[in-house]
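Form predicted on its own, single chain, as structure tokens, below.
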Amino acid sequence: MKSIDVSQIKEDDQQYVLHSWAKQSSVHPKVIQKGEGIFFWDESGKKYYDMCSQLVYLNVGHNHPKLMEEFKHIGEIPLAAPGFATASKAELARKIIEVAPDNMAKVFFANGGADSNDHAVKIARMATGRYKIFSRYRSYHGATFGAGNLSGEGRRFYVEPGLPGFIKFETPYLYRESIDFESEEAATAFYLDRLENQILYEGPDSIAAIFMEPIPGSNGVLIPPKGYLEGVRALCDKYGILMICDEVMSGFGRTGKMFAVDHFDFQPDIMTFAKGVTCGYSPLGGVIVSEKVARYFDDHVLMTGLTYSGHTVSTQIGCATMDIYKDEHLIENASAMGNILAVRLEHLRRFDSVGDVRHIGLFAAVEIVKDKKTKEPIIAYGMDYGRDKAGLMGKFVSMLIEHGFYTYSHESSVMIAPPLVITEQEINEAMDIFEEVLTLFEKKYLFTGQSVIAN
């Protein structure tokens, strides 16, 4: 391995790099020296369990040998503008359609998740002739101006005043709902009734699409109540609205199936993807459209595009990644290991600071609270961005990292989303660390008799 000058890297980083979502004076990043499987090592040689797959994209793990081999052949891959057909672009589109819901027909390639969502909005508006886009509170779709307007949490404030036509509606979040529903089905009926009212208030003939993460990720892995997504699909059909599902984080095996929508009894009109299609080894995203949407553009110009659409290197890496999912049975492993992780997560409910755990496959969040009875969050809504991570949640995540459990948090939820190559032994080792740190954290920062230290 080529030797690196760690001190020079850190000096250059501090002097020349702007880090996202952070006050720059408080940023002191570690340097990753190497990685393998679910592990990586920093400049001091300290080993970490990568329990969030970096930013929930490294599904095949660090330094996968098949992808490393693909990089050796980059010089053999011809570069080509989007107007050309290339072997890797055509092959990857076919492989994606083969595993997508059976109503899907074509793929438009983009650079990543945010711009994929931007292009999906444009496609929906062109295909319907309508302009309003519904998306949900407690969602995140990216930081570009368009995706920022789609997003429904605090990071969207920095693209406001926003674009006209973006309408927000509620995400079912049963743990924090003030109504005590008698069943999930009752909750579904309540939320769907409110959504239909909002559709009517906004004028159905003006609404192009309802845009949603089937399972919101960074906002806490919010599992929808029974029948909810199917109900949204029915409302879209009733009013001629396209249903768009953002699978940027949840796609490519993360939930134990190829896509999160595969857990439910409906099919979207459009899906967006990124992250797991190349597992971060090369930037790539895209928009998958149904047969009906694809046919519209047979006779209408698709008025969107970008320089690197279907970039040959990225799509080549994507083809190899799709082969890994199949050949190494990673989707099945995510489901099996998700069951192992679920047992450990449910065991966390005994802790005084654990308000809720939510999980599906290897996609999970642990919600930390100050008081189980009142459900007082450990950090107030919207308060974990735009300021130092000096609060209680920041302390907890820092303690996890110090003990070798690498992850991140959003508001009161800690993400747990390891690479899909993880084993049962590795899950148990990592969760042992999590429990040890949670015990120390409660003792040091939260509970002193009946008192709780303020955030």
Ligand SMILES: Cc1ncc(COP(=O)(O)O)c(C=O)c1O
Contents of the next structure:
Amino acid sequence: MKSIDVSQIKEDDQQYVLHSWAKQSSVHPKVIQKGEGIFFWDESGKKYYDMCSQLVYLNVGHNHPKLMEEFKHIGEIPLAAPGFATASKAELARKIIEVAPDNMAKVFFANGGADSNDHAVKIARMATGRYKIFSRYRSYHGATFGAGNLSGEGRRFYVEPGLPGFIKFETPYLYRESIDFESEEAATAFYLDRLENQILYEGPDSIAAIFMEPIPGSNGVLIPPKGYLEGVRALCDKYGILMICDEVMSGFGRTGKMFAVDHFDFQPDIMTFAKGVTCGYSPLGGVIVSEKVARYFDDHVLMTGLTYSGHTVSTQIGCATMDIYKDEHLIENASAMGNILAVRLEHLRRFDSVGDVRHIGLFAAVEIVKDKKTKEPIIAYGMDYGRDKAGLMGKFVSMLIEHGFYTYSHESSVMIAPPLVITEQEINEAMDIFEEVLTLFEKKYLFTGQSVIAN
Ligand SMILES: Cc1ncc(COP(=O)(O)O)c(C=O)c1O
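Next up, can you give the form predicted in complex with this ligand of this protein, since the form predicted on its own came first?
Okay, now the whole complex, with that chain kicking things off.
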């Protein structure tokens, strides 16, 4: 390996690189020197449990030997513009359709999550001849102008005033719902009723698609109440609206099944993906369309495209990644290890600062509160992104990282989404660190014997 001059990297980084979602003066990044499985090491040799798979994409773990080997074969398949057929593009599209819900037929390749969502919006508009797009408040769909308009959380404010025709509705978030529903089914009925009203108010004939993360990830792993997604599907059918599921974060085994939608009893019309398709070893995303949508474009021009649609290097890495999922039984491992993680997460409920834990497979969030009774969040809504760096959530996540538990938070939830290769022992070691840090944090900042220290 090339030797690394860490101080030069840091100096150049500070001087020349703009970092995402941050006040640049507060960015002092570490340099990853080495990675292996669920671990990475920084420039000082300190070891971290990567408990968020970087940005929930490194499903096969760091430095996977088969992917490193695959890179040696890059160049054997010639580079080719999107108009050509290539072995890796054709093979990856087939491999994705083989594991997608059985109504799915074709793949349009893009570069990452956000632009995949942009293309999905265009495809839905073309296929329906309608223009309005519904999406949800507690959602993140990416940072491009289109995906930013789809996103419902605070990161959308920077693309506002928004595009006409992008309509938001509420995500069921039962932990923070002020109505005390007698059952999940009652909650489902309530939210579906509201959604149907909104569809009627907006004019069903103008609505092309309802866009949703089946399980919103960054916004706190919000698992929908029973029957909710099936109910949205029924509303889509009733009004001729396409249902688009953003599986960028939840796809490729994260939830213990290939796609999050596989946990439920419905099929979307369109799905978008990125992250886990290559596990970030090379950038790639895409849009999967149903047989019905695919057939529409047999006789209509697909008015969208990208220079790198189906890029040879990324699709080759994608093919190798798909083989690893299968050969190493990673989806099965995510499900089995998800059960181990679930026990440790449920055990966290005994902490006074843990308001809620939500988990499915290796996709989990721990919601931290100042007060369990009032559910006052540890960070007020909308105060992420530098506005509350010195606040309690910032302190908690820094403490976790200092202790070798690498992750990030969003609003009042801490993400726990390790690589799917994790073992039972590694989960237990990492969760021991989490508990130790939470104990220290509560003592130091929250329950000091006096009143709770304000942010
Ligand atoms: C659900 C979801 N959709 C879209 C995106 C955007 O993906 P990208 O950052 O690759 O554009 C993300 C990123 O975290 C995501 O979680």
